[in-house]
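Let's start with one chain on its own, the form predicted on its own, as structure tokens.
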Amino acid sequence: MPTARMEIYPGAVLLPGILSRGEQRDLVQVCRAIGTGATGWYVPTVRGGGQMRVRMLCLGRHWNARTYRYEACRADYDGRPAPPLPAALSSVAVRIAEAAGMGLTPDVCIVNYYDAAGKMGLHQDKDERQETLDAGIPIVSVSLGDTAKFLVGGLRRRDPKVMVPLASGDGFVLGGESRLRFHGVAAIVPRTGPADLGLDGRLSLTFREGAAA
């Protein structure tokens, strides 16, 4: 059966329910195993000293919340090397990008864990290599657990925004002319995730290409 596809804007594509429940459970298990390991979850501290309202885990390369650069080690936290990006995760991102009509060879995945109070302010994902941005190579997001009220705007922070509910198993792609749209998470809807995932809250897996030097 063809994957459902909803184009929010040109290049901004929602793929509802693209992951089966079994695939969702597998991804949760992989993320939980890494997140509870020696180089696991942490709360990023941004420029100015404030803390983000998520727990984060960077795979493949580390995103430094103070410098907005990718690096091999978590220099802004504990100095540990970033865990590798498992092939089981990157293959999911490649499939979702293809379902949206785009191509992606991810070299990093940022996993964010949101509890009931979790949020993510409006931002652009623009820290990848310039040639990646210029080519419109997409970012791919996977949602697991509780539904997120996801905001997608324009190329300026003040542009109008639409709210897209992202439920467990949904994929979302920002590429092409929408690659640099502002986006964020306004709120998490508690207790809306599948009970059999054993996940209290939401996991968001965001895959990017162009993080490696």
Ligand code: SIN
The other form holds:
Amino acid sequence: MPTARMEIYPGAVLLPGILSRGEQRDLVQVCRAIGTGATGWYVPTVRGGGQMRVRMLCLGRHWNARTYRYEACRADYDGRPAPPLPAALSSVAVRIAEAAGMGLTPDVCIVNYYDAAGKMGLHQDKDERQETLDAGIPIVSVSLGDTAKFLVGGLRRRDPKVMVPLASGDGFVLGGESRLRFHGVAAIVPRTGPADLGLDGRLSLTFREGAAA
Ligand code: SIN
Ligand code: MN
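Output the form predicted together with the ligand next; the form predicted on its own has already been displayed.
Now the complete complex, all chains and molecules, led by this one.
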């Protein structure tokens, strides 16, 4: 059955339930295995000194929360090299981008874990290479576990926002002319995820191209 495709704005596309429950379970397992390993989850501290309201894991490259740059090692945390981005994860992102009519060769995946109090402030994803941004090469996200109240705005922080619920198994693509739209996670809706994922909270995987040196 073809996946439903909802265009929120041109280039901002929701693909509800694009991942089967089995695929969701596999992704949770991969993230859990890496996250509980030696180079696992951490809570980023941002420029102003505050802590983010998520646990993070960068695969392929590390996103430095103090400099907003990508780098090989986790210089703002423990100095360890970022774990590689598994091909099994990248292929999911490529498929989701294609389903939205776009192309992506991801070189980084940022995995975020949100507990019931988790959230992420409005921001633009603009730390990737300029050519990538200019070409509108998308950010692809995958949601697992509890539903997020995801906000999508315009190109200015003060622009009106729409709330898009992102449920477990949904894909979301922000590309083309929407590549630099402000977005964020207003709240997590506790206990809304599939029980058989064994996930208390939400995982999001955001795949990007243009982080490599
Ligand atoms: C992000 O914008 O970096 C994360 C979004 C999400 O968790 O869905
Ligand atoms: Mn983002």
